[in-house]
Amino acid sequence: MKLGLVIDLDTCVGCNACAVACKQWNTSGTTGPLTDFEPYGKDPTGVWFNRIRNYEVGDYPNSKTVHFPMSCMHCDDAACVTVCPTGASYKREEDGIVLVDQDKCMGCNYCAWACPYGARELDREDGVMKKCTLCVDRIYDENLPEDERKPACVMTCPSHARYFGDFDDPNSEVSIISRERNGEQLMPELGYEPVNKYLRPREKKNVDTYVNETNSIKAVKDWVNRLVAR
């Protein structure tokens, strides 16, 4: 089993609902409270597992804003796991999820430096590293209806830009949509084999428009112009 996410950059609207839902769920999840510092001050900061980057691509008038959600990629060959001196960072064999053992972590930041995706968050209050868990405490919760056993970010996305499933299953939703729309890894050239995949924004289609030259507003303007010209 290889669990992960597919994120559709074409339909993501950058609303940050996934980031907020992630923050809310994980505040009482496996990693404990995600701390905030001066949340209502001039320079608020805190621990977030999801962050949305925003980019302008293309040239006017064909420019487009692309919202790019970033979180842990749960890499097959995770650099964060390789460099961890205490074994706190590890990848689960049963489903491929990369986690941090809070009891073993000493907050040395090695994993954060090694991760090219900026997915690691040092909780300064607890002194340990925290990261996306794919809501491991939620997806295996048998007390939840089966269709709700998904990460909080997937459940809350209003534009249905996020998909969750097993990439080892060729018939899963994430496998099918990745094949159909050429899902891509982020920076595959680094060799870490990230599990999560992104769907590129679709090409913008030019829509022909028809202007009715005999509309009533134009007719009134023409009548007024003729009246003034007399």
Partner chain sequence: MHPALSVIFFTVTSGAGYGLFAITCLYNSISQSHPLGDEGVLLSCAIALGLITFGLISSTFHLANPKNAWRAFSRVRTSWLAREGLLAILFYPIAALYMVTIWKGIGGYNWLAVISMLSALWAITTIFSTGMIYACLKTIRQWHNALTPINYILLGAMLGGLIFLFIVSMYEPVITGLVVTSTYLIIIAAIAKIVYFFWIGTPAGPTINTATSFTRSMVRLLDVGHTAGTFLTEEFGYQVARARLIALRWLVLLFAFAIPALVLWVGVGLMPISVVFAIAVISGFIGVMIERWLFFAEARHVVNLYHGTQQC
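Having gone through the form predicted alone, I am curious about the other one (the form predicted together with its partner chain); can you provide its structure?
Single chain only below; no partners, no other molecules.
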């Protein structure tokens, strides 16, 4: 199995619900807590497994605001795992999920340096590295109803911009949708082979903001005006 996410940049509205759901689920999950510092103070900061940034793509009027959620890509060639000296970081054979064994980590940050996607964050309180677990403590939980055995972020997304599944199965939802809509890897040139795929917004013609009045009389007037001007 090769488990991962597909993120649809066309429908994501940037509401941050996935990030909040992630934080809520994981702070009491296997790698929790996701420590916060000064949560009610002036500069609240803390550990997140999922962050959303916002970009403008293209130039006005052919531009679009793109909301961009990023969590661990569970890379096929995960340098975060190979560089880890302690063996705390590992990639599971059976489903490709990349995890950190909190009991082995010495908090050297080296894996975070090796990750191009900013997916790893040191918990300064616990002194260990933390990251997206692909909700490994949800997706196999047999106490949950079958259709809830999905990552918290996928479950919660109100615009259905996140898909979860097995990329090794050509007929899975994630395989089909990333095939049909050209799912893209981020920074493929680094060769990490990130498993998560991003669907770019569908290309649409720009809709004019101002619609000019057009009728035949105006067209004749314009034509006469242009003639006179010459």
